[in-house]
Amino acid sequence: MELIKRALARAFARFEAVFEYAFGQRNTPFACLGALGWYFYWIVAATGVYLYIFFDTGITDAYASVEYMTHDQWYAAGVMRSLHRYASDALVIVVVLHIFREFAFDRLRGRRFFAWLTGLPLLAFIYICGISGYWLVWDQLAQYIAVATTEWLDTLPVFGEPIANNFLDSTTLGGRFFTLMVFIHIFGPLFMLLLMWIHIQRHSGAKVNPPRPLAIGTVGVLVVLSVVFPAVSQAPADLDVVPAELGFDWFYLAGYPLLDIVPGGQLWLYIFAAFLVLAVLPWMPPAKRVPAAAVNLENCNGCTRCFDDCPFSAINMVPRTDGRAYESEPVVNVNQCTSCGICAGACPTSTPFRRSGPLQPGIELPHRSIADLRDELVAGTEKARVVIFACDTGDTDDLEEGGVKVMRLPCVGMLPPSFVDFALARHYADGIMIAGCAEGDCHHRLGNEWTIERMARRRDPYLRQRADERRLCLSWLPRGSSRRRQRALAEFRAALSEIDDE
């Protein structure tokens, strides 16, 4: 399993490098797949509402109304129909890529399983909404889909009478069936929206909108496609005639030819087995159990910074229980904490300058304490010219050489800004490099974003004004960028030499 993940991760890294070069790191589509999924959903919903204004649900009226939109009102409803179609296709693409990417970068195991499991039903709803949309056109392709789908559904022991009987000939199909299809096509996406909301419930500050440049460019491309290659219908459906030739849509309907090869009940079994395998992936193999963040009330004043900065909503503020004159205290939900340490980086008591008593902040990771971090920084007699604070998931193994010391953290968001000031003021380093994930694509979601804001003195806890910003380098690179990281380190060391020569 790990070999598959590493191979996929390398493939994504190489492919994404091209997009990063074209779009920039913050606007690369691969770092915004989840947000793009929401974006395409809203495009589909908005265009669908517009199209519904002109749609009729009669057997012959359905096709006629779609043809009116496509040809008579091509400049508005026609463009909307094509935009509706292309946004639906794009939604499927980004969802599939999102699934493979989260798997490749191991963002589904351990306490992060919730988003994975709640995302799986969305696959079924995306397909249901898409297939029901084909039916509403009621052309020959829709006729084929309707007959094939209902015959497949009839293999389930659910329906009292075969629903495929509705499509025996033109006399058996009534207008109520189209009313039912409209109901499914409208309320399916509404229920899907509920699932999407549940999907991000454990993600604090979840981003459901892509960066503005990417959003504008994406919708621009979809509009151009809609004008240049408009979606059109095939010949009208006729249940008294079996279509001899179809303009088949392999994008959405690639699985339908299997119905001619595999028995329907057997195909249901295959689909169920596939979903079962996907559902157990977070435990194949189980993630190593890492201790959750621990609260020390003796050094906590209930400032809520850890609550505000937790990327996974694993911290709740509750009324004070120790009788001290503070309103609240943090409580860690161990079932949601991913042990990223971002809460420790947010705590104002995580300062290495403190010498009165043991260094124990209000919240920290038991297995990677702030005191141990300070001891590791000051350890050794030879001063490191550059100290690199790096993510565990980063490519920093080959950076440690003469004059360079690498200190690994679960996430660079765990690093309190006071450590930068401490290392420079006490001359434990001439320069500090923070080496994290690609900007906007933090393994722990918000670690690099909070670090950028803290070091820029826009988010508390702030980096002190006395710290020389020229001696601080923030390096945000995706996985598989070890050579680029080495170049960034070489450039930073050269800049430090110039500063020393001044």
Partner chain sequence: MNKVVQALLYGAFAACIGYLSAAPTYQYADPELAVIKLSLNHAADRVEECTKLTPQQINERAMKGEPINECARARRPLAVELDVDGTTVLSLAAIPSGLWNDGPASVYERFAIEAGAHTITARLRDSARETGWDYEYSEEVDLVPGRYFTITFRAGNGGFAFR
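Owing to the predicted nature of the structure, the values given are computational and were not obtained by experimental measurement. We call the rigid core the largest set of C-alpha positions that still match within 1.5 Å between the two forms. Positions refer to the first chain, counted from 1. What changes on going to the form predicted in complex with the partner chain:
When the rigid core is held fixed, the Cα atom of F251 travels 2 angstroms or more between the two forms.
Go ahead and give the structure of the form predicted in complex with the partner chain, now that the form predicted alone is out.
Partners and other molecules have been left off, which leaves just the chain.
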């Protein structure tokens, strides 16, 4: 499994490099595939509502009403129809990439299983919605889908009389089943929205809107496509005619030709097995058990910063229990905590300057304490003139060189800004480099974003004013960029020696 993931991650890294070059790190589509999914969903929903105004929901007039939209009103409803189709296709593209990417970058194991598991029914719903949509056009493709789908459903031992009989020939055609499809095509997407909302429940401030340039660019290109190459229907359905050659939307219908090769019952089995395999992936293999963040109430003043910064909604503020005059205290939900340490980086009591008593902040990771971090920094930094704080997840092994000390954290978001000030003010380092994931694509979601803001003195806890920014280098790079990282380090060291020469 590890090997598959690594190979996939490498493939993504290579592919994404092109996109990063074209769009820049902040706007690359790969960092916001989920958000693009939401965006395309809204486009499909909005255009769908528009189409519904003109659509005739009866089986006899449905085709004509779609033809009217496509030809007589090509400039409005026609474009809407094309957008409806193309945005649905785009949704499939981004969601499939989204699944592979979350898998490749291992954002599904351990306590992160929730989004993965709730994503699976979403996948099924995308297909239910898409297939029922093609049904409504009631052209030859729709006829084929109706017959193939009902025949396939009939291989399940649940229906008495075959439901394919609804589409046996033109004398038996009834609108009942068609009406059911209209119903499914309206309520399916609504239910999907509910699932999408559940999907991001364990992500605080989930990215559901793509960056503006990407939002404008994608909708722009889809509109152009809709005008230049509008979506059209095929010949009207006629249940007495055998559909021979069909224009296929492969994003939604790629599975249908299988029905001509394998028995329908077997296909159900394969699909069921595939979902089962997907459903156990978060435990393949089980993640190492890492302790969750722990609160030390005697050092907590209830400032809520840890609560604000936790990317996984794992902290709740509850009324104070220790009788002190503060309003609230944080409680960590150990089943949701991914042990990223970002809360420790947010806590104002995580300061290495502290002298009274042992260094123990209000919240921290028991296995990677702030006191240890200070000890590690202080120990043996005489020779190290540059200290690099790097994420565990990044590839920073080859940064170790003479005069450089690499300190690894679960996420750089765990680094309290006071550590930068401390290291510089006490001359433990001439320069500090923070090496984390690409912007907008933090493995722990928000670690680099918070770090950027804290160091820029825009987010609490701020970096002290006296810290010399020229001695701080923030390096945000995607995976597999060790050479770029080395270059960044070399440039930073060169800049540092210039400052020292002044």
